[in-house]
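Starting off, we have a lone chain in the form predicted alone, written out as structure tokens.
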Amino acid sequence: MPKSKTLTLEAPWVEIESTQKDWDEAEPELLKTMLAQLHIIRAFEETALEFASQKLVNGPLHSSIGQEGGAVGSIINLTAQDQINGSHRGHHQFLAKTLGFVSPNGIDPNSDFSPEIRTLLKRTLAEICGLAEGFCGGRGGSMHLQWKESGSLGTNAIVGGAVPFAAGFAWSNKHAKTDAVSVTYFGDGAINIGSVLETFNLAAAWKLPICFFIENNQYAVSTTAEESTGEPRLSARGPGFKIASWRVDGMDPLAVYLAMEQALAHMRAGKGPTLIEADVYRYFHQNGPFPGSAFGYRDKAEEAAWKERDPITMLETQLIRRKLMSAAEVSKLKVRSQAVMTDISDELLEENPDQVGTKRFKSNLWPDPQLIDAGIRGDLSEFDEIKYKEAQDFHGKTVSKKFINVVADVMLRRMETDDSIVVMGEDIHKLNGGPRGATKGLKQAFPDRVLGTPISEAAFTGLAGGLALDGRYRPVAELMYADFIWVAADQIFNQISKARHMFGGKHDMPLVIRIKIGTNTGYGSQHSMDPAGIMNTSPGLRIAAPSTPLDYIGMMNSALLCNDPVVMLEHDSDLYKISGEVPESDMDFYIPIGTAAIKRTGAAVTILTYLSMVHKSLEAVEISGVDAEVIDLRWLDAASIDWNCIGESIRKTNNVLIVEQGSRSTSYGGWLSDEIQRRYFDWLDSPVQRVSGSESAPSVSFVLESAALADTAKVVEALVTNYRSEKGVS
């Protein structure tokens, strides 16, 4: 018969229960403001609820009304420096972090509300209805609540989404040396998430002052946690994890301050993450003025007994008892709440003359339809004073680099200019460099800002979103294989790109996500994508992709400097190998955002490429004999191709060949032929002819992988069969 050993967490996992005693010596300010904030936020979600009911919300409306006293208890006692983000039902959140910005010093529920709570919350409302005046102009709406200044960075529509961000604040606060923390709000459902649990892992890792903070309401839409998941007490994903974790009654306020405190301690001293598990209540369904008994999946039972131990009920009762306020004070600060509401109602709305009985807002409150673009990306005015040099401008030694020792020496010299430069990815701080060497050095000259990551791509890269999201520091995240774009697919497509532009459009976002192709490596069909075409899909990247090492420093220079999140493609065996001339002592050039390089002049057709496929695109034509232009387009994303000279190009050969590696079904120049049969029809003399690899993903087998990847052969025989003639031999 085996030995057994019972073994035990490290990590703590407590109960916090309020007591009378706690009751009876809670500061009177402390609980005054708590009730004024937890009626300011009832009286806003009770009014979002009837513009709701009204069709006046374009959208769902994720009520929080029975989840206030989790938001005020938890978030009352962070200062300015500290950071929140939360999910789609976060008005609560949003409210209870803003609130305290622009009350620093505590709500009198006695008093007048000032000029500053009025704005807030009258700001709040416009955005949530979509209205100009809100936070990020009505394009977030109800789900996407941001206020930087204040520390709230952003509810999110994506469940569990958020998270990943959130340990970017956490890491930004723990490397600037403030014992600031981050607080990541969630629900029941999110924390079956893969990202929320990397994200754990990762902060336990690296020891991250954030607060993963779950509000239980019961349900994840329908569907309960106890049909979720094995252990319904979520609070116990905390300790296999070694994360510091309390379980509370989110239905009482002061239990959660209480719990706070105590994970605020634990995260202000340095010792890592903490999770608070609260238990609350959505008194509606998950969206809209309705209950959940009235879609058949709770009863009203169910929803009486939790209303009795109502969070606002709760503290007035403390507050009476301990004769803080009169019953009386506690009825006026309800009706001024709802007045206050019922004064913002009527400054956005009006009589709507469509529709007898029936209100509208006022015209000039929407947003001009006419920005709807505005914001996707900056304006790239970092550049304004930016000196450029190409190939041609150097008339000093030159030097012969490898490719792969030029990604290294470029990020080793941005890392000396630029102290917020962040490094992150897996073994990069390891292997002299990695697995190929692109991080050759720069552990050990920035111990500190090179990151080695646990395999969690969705954790790491929406970290690398925090980081830029918050500001301090600028990072660069690297991904092994381009297919694992996917494993971290809603953190680049949901979050980064659309982060500016969701939020408004006012805040940058500066990233760089190294990302490496792995096609003839023979590592098979899920390391082999050539991602462009994907990556273009998303408006908010700029994609970069250099042909040779000296390319490669200036477009690596001024991804670095972009404000905007930018992709670096980056060939493997095709183009790690090879060598080329750079500047023997210059690695602070730059190459500008949106300019191609025509790599060689000619009259029959212009060869479009990009990558390795211009070295093959350039030996195709001398075998050809066709007197192609070629240029390489070098960047890529549609706000950055070059149209210029593309387009002068094109007005004199007349024709267009398409040149790329990879797979046509996930193919780039799909897009770039549609752009270019529109934007040039009247210079075709034919159409747009593509070279491009097969229909498959490549194949592990030599044979199979050669025959899905297009090459010089497949360039010649595309340039033989359509342009050679007379006019077309050079």
Given for the second form:
Amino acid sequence: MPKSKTLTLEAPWVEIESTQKDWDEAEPELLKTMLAQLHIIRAFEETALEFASQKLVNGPLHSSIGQEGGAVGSIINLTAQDQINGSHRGHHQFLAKTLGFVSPNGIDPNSDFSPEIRTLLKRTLAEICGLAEGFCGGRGGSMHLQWKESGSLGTNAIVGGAVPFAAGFAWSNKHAKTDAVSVTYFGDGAINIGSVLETFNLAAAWKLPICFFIENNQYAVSTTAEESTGEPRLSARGPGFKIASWRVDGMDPLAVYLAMEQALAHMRAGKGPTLIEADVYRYFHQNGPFPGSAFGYRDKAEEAAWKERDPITMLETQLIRRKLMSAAEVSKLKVRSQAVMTDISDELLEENPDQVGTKRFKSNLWPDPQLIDAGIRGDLSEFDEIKYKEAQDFHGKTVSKKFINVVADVMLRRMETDDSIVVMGEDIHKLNGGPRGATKGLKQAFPDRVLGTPISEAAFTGLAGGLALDGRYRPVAELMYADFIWVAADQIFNQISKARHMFGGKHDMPLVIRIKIGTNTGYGSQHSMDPAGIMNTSPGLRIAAPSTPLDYIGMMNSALLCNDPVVMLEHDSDLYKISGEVPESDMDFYIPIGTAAIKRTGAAVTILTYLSMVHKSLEAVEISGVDAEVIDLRWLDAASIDWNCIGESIRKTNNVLIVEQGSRSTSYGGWLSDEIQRRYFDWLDSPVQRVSGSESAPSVSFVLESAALADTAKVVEALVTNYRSEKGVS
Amino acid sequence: MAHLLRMPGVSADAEEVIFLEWSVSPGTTIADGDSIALVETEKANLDIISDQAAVLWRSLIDPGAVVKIGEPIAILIGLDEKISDEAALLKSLGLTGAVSAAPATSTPPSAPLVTEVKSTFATNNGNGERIFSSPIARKLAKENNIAVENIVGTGPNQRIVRADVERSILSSPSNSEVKATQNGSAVTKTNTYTDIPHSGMRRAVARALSASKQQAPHFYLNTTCRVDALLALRKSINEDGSVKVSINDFIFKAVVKALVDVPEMNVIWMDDCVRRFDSVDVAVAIGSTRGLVTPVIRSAENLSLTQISNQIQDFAKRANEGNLKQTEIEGGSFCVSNLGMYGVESFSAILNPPQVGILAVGAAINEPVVVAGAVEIANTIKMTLSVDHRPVDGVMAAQWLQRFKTLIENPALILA
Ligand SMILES: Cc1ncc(C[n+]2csc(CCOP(=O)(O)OP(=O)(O)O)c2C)c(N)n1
Ligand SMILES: [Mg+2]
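Switch from the form predicted alone to the form predicted in complex with its partner chain and print that structure.
Following is the full complex, with the preceding chain placed first.
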């Protein structure tokens, strides 16, 4: 019989209840403002639901009616510097935060609401309805509400998707040496998704001032916590990560307030993250104006029991008991809240002449469909004053350097000149610059800006996204291998790349993701992807693919100046080892985003290629004797590709060969060839041809890997087969 | 060797067959005994069997067509044969243009061959079947007013590609070099040299002449003609006539006459025959502002000196304007090229396919000649005749040149 010892978790895990004494001692202004906020939010939500039932809202409307107590109780004590984000069910949190922002001294429940409050409500409703006046110009709608200035940095339609960003806000607050915190709201369903759990871990590891606020409304659509998890006491998740955790009755706004007071004290004191689970109840179904009982997963008795404990009724009872407000005043507040919403509705709606008795939006309120693509990315005005340089500008003043050394050197130089740059990734802080030496010397020089991360691609990539959205820091996140983009996929493709456009196209997303490509290393099917094609499916991302050390410096400098997310593709086996001429002393030059480089002029065919295939294509041209023009694309994404250079070449050669190394399946060339046939159809003399790897992902076996990847021989073959008889064959 | 495959007689009583399908596609190698196509007669469906190993280079018949026995149905080429100049090949097979150039006697059993082939292209179109052509080829053709149906494609699937159109531009001087340059690439300038991109015309000239020099074994004959009499005759004609004729007009007329007199020289080389023409079609090389063109004066034996003179002047004018017609620059058996006006004393020229000869005419100069033991000063012109050795031997060419010299030195004979 082994000896056992009971182990205990170190982080506190407590349940908070308000007492009569707490209610007696609570500041009158606090309670009154809470009630005003609750009424305003309730009236707003009722109007929104009414709009939804009249089919005036395009898409789902996730009502927060019944859950307002948790939001108001937890947010009322936040400052403008504190930041929140949330989930698909986020109107109440958004309004609580923004009401606090426009009325920092509280709201008097007995007087008319300020114009700022009216405007706030109108812009929020307009956003939910997809109208131009909305906070995101109508692009975000109900599930993507953002007003950056107010510290409300965005609700989110991906369950758990917003949580890693909030860790980024928290990191920024901590690194800027403020005592501001971030609060991220999510539901009982989201507690089980990876991004949330990864972020628990990362936040605890780095002691970030972030509050994970679980609104446990008992259901994820129709599924209960008991069905979804072995430990339905969701706040139990916290202590396992050493996160101080609270459980509280979310129908009691004061109890939530008190729990948050403790959590804030903990975070502002620098003790790391907190977790609050608030038990709440949504009176309606997942979305739309019907109660959940109508769908059979719960009954009316359960709904009635929760409504008995409505937070507004509770607060009113206490205020009247303490004679802080009269019953008449309370009902006037309700009427006034509803009247504001009626006024706003009237401003937005008109009679619908096509269907008597119905309403429609005034036509001048819609956003301009012409602007559908505006703001996907920035206008690059940050480069206005920049003088660019290319390899030829350094003629005679260069030294030979290894590619891999240049990777570290340029980052070191930029971190010297720019305090906002923060570098993160797995093992980058050790092994003398990570597994390949790409971050050599950085940790020693900038210990607090070089972050070795846990193996949690979703969390740290999302944290970097949060840094970028916050805007005070410029993150550089390294993905050890390109294939790991799938692990971080939601953060890269749904969050980072869409953030700018989705939230209205107004705020920047300055971030660099360094991605190492593992082809030709024998790492096999799950480490050998060229991600260019996949990256290019996400319009917000810019893609840099430097083929020489000198280009790497100039392009990385541009990537670090650019206010859009830039993906830097780096080639481990093919390029890190090579040496090339770089400027003797200049580490501060920029290569313009959107410029390709002609590596060889020729007349027979235009080869479009990038990364190591630039060198292999040049080799192949010499072997084949076909007089090909070789273009190093350098910037690959749809917005940054150099059509001028490509077009001029195609008009000359009338033939195109796209050369890439990786698998045909995830290929970049497919997109490129499609663009080319539409743009240059009349100039083509033959179909656009492509050299790429196999359909399969590259295998580990040496011969299979070689067979899977395009190489010089394959380019020669393509040149000889397709262009041998063309003009210019020597 | 490239040659036509004709519809064999399939049965004693069948005059024609319905062409059902091709068993092989263009580019396929066929062995002796392989089925090439399936045809239908009133009695049966039959395979057309190859009696040789060859490559089906292109088909001339579409499935569903009614084909007369003896009508060409395909072009076969040798197993290792490479077709570099397709236009020339088709011309040599008698498959393009130049209807008038094909004398009746040499007309194959399929009398309507030429029109038939033309209509193959045309019906391709008419049937709604697609003529493959690359986008840039179509664009170039359109800009140069060339109908793609009239161009033979050499690309994959017999696709008409840029080079094919450029070949056509050569034969159609209505297309400017400037245009071709605009369509092509920009001029590249460095410190040490300037690269002027090829125009379509330049490319076409280069291609045709390289092919000629490679395929037609040239030999050269030189002679010097005394032209005092000719100059005198010309002077008197020009003095009283309203038309002015040039020395070149006389030379041209003499060439025509010599070809009438020595018909063995009025021939061209074909893959399986030497074709001798009944009429005399002679080209004149014109260095137009747009490049070299060689329009052909047809049945020149029927034209007077002034008619020839007018014709040449008209060609020169229209060559500069780019207004020559495709049919005007095809065919011919002979060519006259004159650089005398530039002071060139003598030169030898490259044959212009499919022509058998080209006469290079130098400048008229004063030089001492020995006449009956005494030195005289005479006006002379040096002539160099380039000849395709395949259809013509040296002696025959020498006889022709001798006849020509006689005509030049006795110009009355030219006018006779
Ligand atoms: C990653 C992801 N999976 C599924 C969904 C679809 N979905 C939207 S809301 C929701 C339920 C979420 O439940 P919970 O987290 O408890 O939030 P609540 O709706 O209760 O506020 C689901 C499954 C989604 N948006 N994102
Ligand atoms: Mg829920």
